[in-house]
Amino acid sequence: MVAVPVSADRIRCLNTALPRPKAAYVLYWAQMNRRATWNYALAHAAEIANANDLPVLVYEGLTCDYKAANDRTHTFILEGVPDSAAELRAIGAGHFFYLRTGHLSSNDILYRLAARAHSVVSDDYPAFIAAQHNTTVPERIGIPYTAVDSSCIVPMSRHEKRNYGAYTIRPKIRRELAACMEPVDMPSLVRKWRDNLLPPDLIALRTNVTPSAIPSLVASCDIDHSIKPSVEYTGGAKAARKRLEIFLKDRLRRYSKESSQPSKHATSNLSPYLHFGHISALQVALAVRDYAEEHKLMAEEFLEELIVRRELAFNFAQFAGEAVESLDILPDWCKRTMKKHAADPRPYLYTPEQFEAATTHDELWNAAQRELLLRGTIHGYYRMYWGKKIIEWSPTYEDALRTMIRLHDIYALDGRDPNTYTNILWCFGLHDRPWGERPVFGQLRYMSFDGMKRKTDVAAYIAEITASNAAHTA
């Protein structure tokens, strides 16, 4: 069976350089989609390699100087490396992982690998480091640099402008979706990888990552060691697939009724794995659709979140650029109502340190913050409440935004993601509508503790987080 080529609307050529005529391999730089399967970028690298009778080398790097670099993020990323390495070996691709442990360590590995490559393929991703790299690296690389969209089910390029809500992007996605809901075809590699294609001095810099070595590797890095690994999540493709299996067999049938009840544990818990690319949204969507059809279950609500809402966030990040961390990108009605209510007295005022330490007067908010501190995620429904209260208890809207972003940068395994930025700015009115006027919020949607008590089992959630906190801080 011949693999179907990766569609052209997933591919962006980011420079005009010519391929290296006497190359040793095609280089795939896995920045965000750190997996060996269901990966359009890797498939495209394989297409180029086969067309030029070359092998594929996959490069993954982890540096020590990204914003808020700490043990939690480092550990989760490193836990995914053995899975990727094994799966790449199985298909005949090479794998080169480099851990930059300190600021004096080599920081040119990509360029040294590219110096022997025909061309570079990487991930088209509209936020954080990948977006920065895809702006600055292509003109310095000296060979073709191509970015491929492996994050969205419907390619980002099919949306020619920014959508202003789910109601505008939903019909566009539905028109395109059927054609996009097909497994990713990975071409069989004609040329298999051999380590002797790299010089010994470069191979000596490659980091060997085994599960048992991860704690010592993390400890060797010049990062913040006070932020401990998640007590809930282990990184990697195997862990992601296990989470998906649990969701299908135990939670999908409960999702529509119980997903907004944090204490019921009816969600997929896949957001960290989607963020770091340990699993593909397309793989999840097809598995959920097929399982639901086979077992006569309802999957529409979950697929709405996974596809429509998630891809609305990618669309927003794509057109917002660096403004994803700014209130300036909000609709005019949001900015007007915040300006009108900027001087309103706040019922409580907390410092960033008090928020971080979960020492507010609100036991539900504190529990949500402790979940973030312990697990690296907050249940989506309570995360909305968490954000709304930071607005209500901060001196300014700008202070509230900085607090939310900072806490996600440090603690959230699904932070620095288009979904993260979109959901934070949703608290300030993005992708929402004006509501009734009230102090501090103006026309922004308001959420209350009493409302949470009516709609969710607050007591059960607080008891669970309290017990977990006690168990892991004893």
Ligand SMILES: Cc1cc2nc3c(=O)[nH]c(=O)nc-3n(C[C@H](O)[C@H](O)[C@H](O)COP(=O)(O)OP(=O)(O)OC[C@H]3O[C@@H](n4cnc5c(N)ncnc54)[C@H](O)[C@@H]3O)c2cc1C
Contents of the next structure:
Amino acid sequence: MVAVPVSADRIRCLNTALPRPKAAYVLYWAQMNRRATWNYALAHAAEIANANDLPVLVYEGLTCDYKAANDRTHTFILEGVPDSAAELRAIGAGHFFYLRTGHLSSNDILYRLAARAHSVVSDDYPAFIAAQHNTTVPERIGIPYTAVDSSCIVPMSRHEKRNYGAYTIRPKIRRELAACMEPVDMPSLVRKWRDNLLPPDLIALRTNVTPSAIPSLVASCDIDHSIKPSVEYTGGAKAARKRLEIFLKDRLRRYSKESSQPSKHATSNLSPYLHFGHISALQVALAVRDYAEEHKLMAEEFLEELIVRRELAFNFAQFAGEAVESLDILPDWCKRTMKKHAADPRPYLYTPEQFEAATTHDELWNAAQRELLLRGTIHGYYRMYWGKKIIEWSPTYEDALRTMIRLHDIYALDGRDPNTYTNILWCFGLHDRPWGERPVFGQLRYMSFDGMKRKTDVAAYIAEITASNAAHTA
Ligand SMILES: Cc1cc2nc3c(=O)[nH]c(=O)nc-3n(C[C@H](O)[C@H](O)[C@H](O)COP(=O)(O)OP(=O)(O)OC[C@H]3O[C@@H](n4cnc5c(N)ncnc54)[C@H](O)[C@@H]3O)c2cc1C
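Taking the form predicted on its own as the starting point, write out the structure of the form predicted together with this ligand.
Now the full complex is given, and it begins with the chain already shown.
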């Protein structure tokens, strides 16, 4: 059966170069969607390959020189590699993983692989290194370079402008969603991959990643070894699918009532896997919709977060560009109110180091920060509190923004995501509305410890994190 082609509005050709005649393969550079299934970019690479009677080679790299490169992020990414390699092998695609361990190691593998390729397909992603690569590499690569949106369920390109909030993007997503909620139709690869399509000197540079080799591979890298791997998350497509299964069987039925109760563990914990593309949002959405229908459960709240909120974040990042890390991009009312309250005395003042070490006066805040230190995520409900208090206890709004971004860069496995920047800026009023005027916050929404205590089981959460901290730092 012929596969349904990837829809044209997911695909952006980013240069005008011509395909290489007599090429050996089509190259898919998996920058963000590091998976072999439910991947529109891989499907598009397969379409081009089949049309030209060529195999597909998937390239995944991991360098040592991105901001805050450390053992935690490296371990999680490397844990995903054996799954991708095995699943790609099973469909007849090639897989080339390269770990750039030091600043003097080769830094041109993409170009060397591209030198034999018909064309390059990569991920359309509006943040972090992928966004930079997609602006600089196409001009230098010499063959067609296409970016495919495999992150969003409704393609990013269908939103012509930046949305002001969930209320503006929601109707648009609802209109488009039914047609987008279909599994990715992956064409069967006609030409299977053979390693002898690459010269031996290039093959010799390929890094073989097995689960048992990961600690020594990480140790061999010139990165920050003081940030230990997450005590909670193991990377990879298999681990992601396991999380999804647990969510469906145990948590989905509790989600609408308990997702704002951190100690109840009713959320999916999928954000690190979604960030590194170990699982696709579309796969999750369809599994949740189908399971909910079959078991007569409500899935609306979860799908609102996974689709509307997440895709609002992608829409923001797409139009904000590099300004995602700046308060200048905020709506005027936010900037006005912050200007008015810039000199308000702060009730407590902490340095970035005190925040990082979780040594504030507030045990709930410290527990949320410890959750980040230990696990690499913070439960979504307390994450809002975490951000709001950093604003309240920092000398300036800019200091608060820097602290939040820095802590995400270093510790968050789901950091550097469109969701990171959008939600951090949400703490400063993005996608929100003006609230009653008060010190420091002005009209920005305020969150209090008493509110957290009233609405959530603060004591249970603190006890859980304290026990986990004791177990892992003993
Ligand atoms: C200050 C602050 C920083 C944040 N930083 C990040 C971040 O770095 N990376 C990140 O993925 N999320 C971030 N969030 C949003 C949210 O907290 C996380 O997405 C969520 O807690 C992840 O846990 P989960 O996978 O169990 O979520 P679930 O409740 O199971 O939701 C499923 C998925 O929906 C999406 N989602 C959930 N809540 C939101 C939201 N508010 N906005 C957009 N998408 C959402 C995520 O992809 C999530 O994995 C941040 C929120 C705040 C307030």
